[in-house]
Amino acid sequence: MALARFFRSCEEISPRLLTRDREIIAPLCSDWTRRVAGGAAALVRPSTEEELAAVVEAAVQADVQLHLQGGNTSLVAGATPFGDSVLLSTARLRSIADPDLPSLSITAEAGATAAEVNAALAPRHLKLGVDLASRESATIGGMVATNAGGIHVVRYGSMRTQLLGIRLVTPAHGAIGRLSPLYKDNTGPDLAAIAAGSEGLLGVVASAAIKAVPILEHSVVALLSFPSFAAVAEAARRIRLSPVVSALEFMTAPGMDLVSRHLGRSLPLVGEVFLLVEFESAFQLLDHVAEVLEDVAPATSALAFDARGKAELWRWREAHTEAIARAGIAHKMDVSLPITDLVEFVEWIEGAFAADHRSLDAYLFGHLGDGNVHVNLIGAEPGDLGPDEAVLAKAASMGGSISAEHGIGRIKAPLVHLVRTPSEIAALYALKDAFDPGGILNPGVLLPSPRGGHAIANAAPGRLA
């Protein structure tokens, strides 16, 4: 009855709003990693903020749960629907305004991708400060909901620091927020900051006003190799002092070998750990880069100054995710550590953890400039949370986080207690109740749903529910 009532309401809102076509819905019901598979009774795709608000209100009235999805690039089942719920996609909310040059900002709807926004900014020699390998499919709404980080956090910060305004559709309060590109607005808690990283628990991002940064004329990309993680961490510490560093990415030999096979290319360097560094400036960089790299004295290095060469070096880093996905269904851990503890953590993964999990292959890479390590494990059953918990508990015990940029999603919801006290979790539930008292948005994501639908530890392989 509830779904039938909701379907009727959607038909009244717009005849093209809802579909129950299984061929359209099925491809949207699996996590990007293929570790999680779900299902949905229907798919709704609003085309305007007004339609979005009407859909959320209809779900409230019918008591129907909505699972939110942007580009479906979640690595933690944060956008995977389950049960007799409805999948709400922002794919049709694609409008992008002209760049606001005086404020160096741009306003875009939730379904616009990072690549599309950058294409709108490029003629004005601007770009987004947040960049990530999934830029062609990652949407603005999803990037806000997960507080996306990516490769340039060391220079520009995460998505939360880019937001100047937001429009958020909530079950309790309808559409709220504003898009005025104000750099200063000290009139109470910042709605955009609260929404960033909330993973759709509080509301559906309709649009956002986002900072833009200049595209700098000069850039150099360097790929360096080192004999150990301790050596690369020390080099990164010294390189990070440069005022023109925009990326500091590390990869280890097993991952680079995997990428080499995936791309059908020979490795450009020999080593155990690799560091990819990007320098960007409005001024000539060659002398500065030469001085910085001479100071760290890598064993071997490759430099690129032209667009093609830089893209080829970046490919060694950005192809990791697709190469790992091709190798098998990965358990993907996304942890952040205090910079001073990175070496100890990586050595634990490669030592004690590897000894206890000999059947697993571990591939490590990440953002060394901000302490973010991506741990990818191949060989574990999809529904086995044991390896995940061991890695995440270790990070938490060292004062780190169990999610640096991927979010908690469904997979890590049972493990939030590793980094949040009971009082903090209670406060999160209270915040959820203030925005979504009926619990209709993204049940089971970030916080286990009191209405059920979250039993990952006991799920059948390949179908975490």
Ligand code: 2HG
Second form
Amino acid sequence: MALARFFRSCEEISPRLLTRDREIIAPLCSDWTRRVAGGAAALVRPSTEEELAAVVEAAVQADVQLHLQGGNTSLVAGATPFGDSVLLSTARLRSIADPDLPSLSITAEAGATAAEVNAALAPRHLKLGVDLASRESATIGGMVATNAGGIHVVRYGSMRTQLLGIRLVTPAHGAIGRLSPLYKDNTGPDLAAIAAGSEGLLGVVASAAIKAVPILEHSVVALLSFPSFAAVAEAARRIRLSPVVSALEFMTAPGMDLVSRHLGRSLPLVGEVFLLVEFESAFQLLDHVAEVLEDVAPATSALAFDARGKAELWRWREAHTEAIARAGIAHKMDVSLPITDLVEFVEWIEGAFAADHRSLDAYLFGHLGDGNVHVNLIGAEPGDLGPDEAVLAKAASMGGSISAEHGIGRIKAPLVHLVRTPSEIAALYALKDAFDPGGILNPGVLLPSPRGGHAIANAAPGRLA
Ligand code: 2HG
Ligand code: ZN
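Condition change, the form predicted on its own to the form predicted in complex with the named molecule:
So here's everything in the complex, that chain up top.
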């Protein structure tokens, strides 16, 4: 009944808005990791903010749940639809305005990818401060909704800090917010900051005004190897003091071996733990980089100065996700720890945790400069939350976070209590209620939904849609 009413409203808004074609919908109903797969009764793809607002209003009127999706690169089932719901894709909201040079910013609609926005900025020697391996598919809307981090947080911060303004379509208040070129605007709570990281609970991001940063002429990428994680952490502590570091990433030997097999290339360096460091500056860097490397004294190192060499070194870091996906269905724990506790955490995973979970293969890598470790486990049943909970509870007990940059999604929603008190969770539900009193947006994401079950319980684990 409700769906039929919603379908009729969509038809009135635009005849090309909604499809029920299984061949189009099915590929969008699986998490990128393949760990969970769901389904949707229909797919709606608005092309303008007005259409988007009309769709949300129609869903409110018909009491139909909307599951939101950008580039479908979520690694925590944040964009996987379930049940008799409707998948709302921002894929057709793609326009990108010309860069605003006086305010060093750019406005883009939610469905534009990071790569497309960067392509619009490049002729002006500008780029986004946030960059991530999934740049060809990750969309601006998803990056705002998850407060995306990526490889340059150590230099520029995460997505929330890049936002000058947003337009947000909310069930309770329609389309609100503004695409402002203002760097300063202290007129109450900042809607963009509230929406960033809210994972589609409060509204659908229609567009965002985002700061841009200059493309710096001089850059050097260094791949360094060390005998232990403790040695890497000490090197990172020193490298972080350099004012021109724009990425400070780590990888470990098991992941590097997997990438080596995946790419069909032999390892460029031998070692147990690796650091990938990018230095970027408007000025010549060689003396500075030589000084930093002399100070940290890696066991072995490889440096790249030209675009091709730099891309090749980056590939060793960025190919981890695809190499792991090829090896199996990964349980992904995206934790952050106080920098001083990283060594203890990694030693716990490789020691006590590994001893308790001998059937699992663990791959550790991440954004060391941000204290962000990506723990990838292969070998567990997709529906088994046990290993996830053990790792996340450990990070939480050490004062860390159970989501550094991927979000909570549907997979970790039952574990939010590890890092939020009952009062904080009640406040989040109250915030949700103020924007979406009917609970129609993204049920089951971030907060366990009174209306929708948990992804793991609902999905056919590991089954590809
Ligand atoms: C990255 O840093 C992404 O490459 C993906 O955040 C991490 O695959 C992962 O666990
Ligand atoms: Zn990451």
